[in-house]
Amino acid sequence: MSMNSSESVEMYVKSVAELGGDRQPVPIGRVAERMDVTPVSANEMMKRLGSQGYIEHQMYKGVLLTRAGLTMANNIIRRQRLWECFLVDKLKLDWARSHELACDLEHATAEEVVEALVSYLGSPTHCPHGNPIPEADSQELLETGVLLSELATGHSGRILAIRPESHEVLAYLHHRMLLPGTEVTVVEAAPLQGPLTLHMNDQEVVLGLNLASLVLIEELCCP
């Protein structure tokens, strides 16, 4: 589905936020990869967003969200995660597919509809994938926990959230039952950035380090 100009701006701003652009500079190449566009296209959009006051560019480092950019990103993420709650909790649609569907809905949702969703859903605090739902016009991206990829061998944790979300990643993790609330223990970490062997639900699962870096956990205990 093609995006209009307004949707394109929103998607770029949200992508920068999801890549950590509220805390540290994000290389434009990573934004291009996330958006599935050429670096040239991403660079042109970064110039446009800079002129509109949504990002600032740090030479040789990347782009950071301004306060205005973070407010925009949080409002987009808020709409997306509320729709995810509605699609999964009320319509009983697929847990992994809900993210992609919500991304289509988030750009065409008026503020009165957002607030009606909040009321109808009972003011949820987290989406079905474990990520916090920002307050309206918030300038803070709420994030807790540590990355599963950083959990030491022998240590255990409870999965809090998957981020940044994508249908492919969510479907893969769902198939292996690596869901929010699941407790895992790192049995082995292969050398040279190799995969992790995890113990969970009386079985072992092997997960690549790149995927493990998308899983936020709450560490439970140390050996």
Given for the second form:
Number of protein chains: 2
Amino acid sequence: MSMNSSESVEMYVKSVAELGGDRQPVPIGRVAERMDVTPVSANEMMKRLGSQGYIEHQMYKGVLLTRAGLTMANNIIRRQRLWECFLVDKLKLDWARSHELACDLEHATAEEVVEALVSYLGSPTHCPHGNPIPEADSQELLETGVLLSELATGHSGRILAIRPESHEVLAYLHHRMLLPGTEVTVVEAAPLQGPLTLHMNDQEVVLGLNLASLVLIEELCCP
Amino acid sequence: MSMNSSESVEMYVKSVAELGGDRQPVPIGRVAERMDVTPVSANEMMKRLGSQGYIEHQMYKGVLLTRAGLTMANNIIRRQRLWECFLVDKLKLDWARSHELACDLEHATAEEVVEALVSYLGSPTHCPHGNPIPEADSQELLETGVLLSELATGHSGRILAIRPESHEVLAYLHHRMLLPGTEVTVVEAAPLQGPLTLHMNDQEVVLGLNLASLVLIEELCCP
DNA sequence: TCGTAGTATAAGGTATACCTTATACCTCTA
DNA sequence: TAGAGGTATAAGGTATACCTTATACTACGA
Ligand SMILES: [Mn+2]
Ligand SMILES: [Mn+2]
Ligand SMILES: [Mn+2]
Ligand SMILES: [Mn+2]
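Given the form predicted alone, corresponding form predicted together with the DNA:
First the chain shown before, then all remaining chains and molecules of the complex.
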């Protein structure tokens, strides 16, 4: 793969992937929001990405990743999550902060560094936030788990991952000790999209429903 | 320190430092060569760097680093050499290649990553090519050693460092096993700027004088 | 079906970081 | 001291990646 794309191009392609552009058309307005640019700017960039073969633009519906686009997105996500592992496991840097630190490094990492990093880290399968590390040049965007916000009252689950990863959310959940591996039980779900009351580690935690929709869990069969 | 400078600005400032801009004015033509741009482009950039307070331009003589410029250069060199240590010592990547791989990473490395890397690597003092790692925000550009090209016939020395570092030179010297720590004796110096014949590890190696001027050695007193 | 929110395009502007060509200027050396 | 080589500036151009303002278009819900 060539990989002489700019940081900007890489971030747009990654954003489209993270917004589901491998499955459904992503409205360009969504991309603009996520990239913190105006819709006009995002539109210009989408035209460029289209002409470079990374996306397909369905008029008034949104953009879809091509095979090349998905490959690029996965390779960048791969780099980011590997660096997150390094920053957290080896350098002992902050779990929440590692995401944005890795977002800088991901664009400056040659293929040979990626592969050496994989060996050095012992071929990790997931980032510190529980999200899967794609294989090199992978064509599929792996996703597992159920949203914590959809867990029924009285049921239990084990936290698998936080997704999407944003510093604000990660920092908050880290502070609440809602980390991958933690077991939680839904004690109460307040009506009208109200917050969840969770039981975990002999403590009670109240969590807004929007936040809970960013937490992926594996449901535990025998509560 | 702010550090919201672009990769381009950082590379220009680093280049000026490596060309001796902390001591003597560096002709802008030299900078253009090293950055592989036209003299006009280098001139434009020097104007920008001047207005940003990183260099002082002495008309028709060259550019000198200001304190801010030297600090920036040292911080970038620090990042590069630390990454070189990581790439070579931990990831076992190629000794010669590590220089350019680190040259990408150096611009994408936040201060907290640098400091965590220092601890993780055990506070190394020199890069794998023997050059000193500056302290954070250091004002001095450390340089030690004598040029191998100036070692008298019959005399011996231990290789300290290769400087400046370029992939071509590093790869060649690596292949010849001329690495930091190696002891060499000058057996013969051919006339008219001819090559040196060196004795090392029970072998004889012939080395061009220009190459020998990139090898820094510590002279050994008792041959 | 009508209106609006969202989407698309056109036009013109900014900043960075390069380029070429041309001209002017300085310094050093023969 | 005259010329050559190196240095400086002017002028105009390219590509990227943003911006604003204005206008046009579409899809969908009330
Ligand atoms: Mn990034
Ligand atoms: Mn992560
Ligand atoms: Mn660099
Ligand atoms: Mn080095």
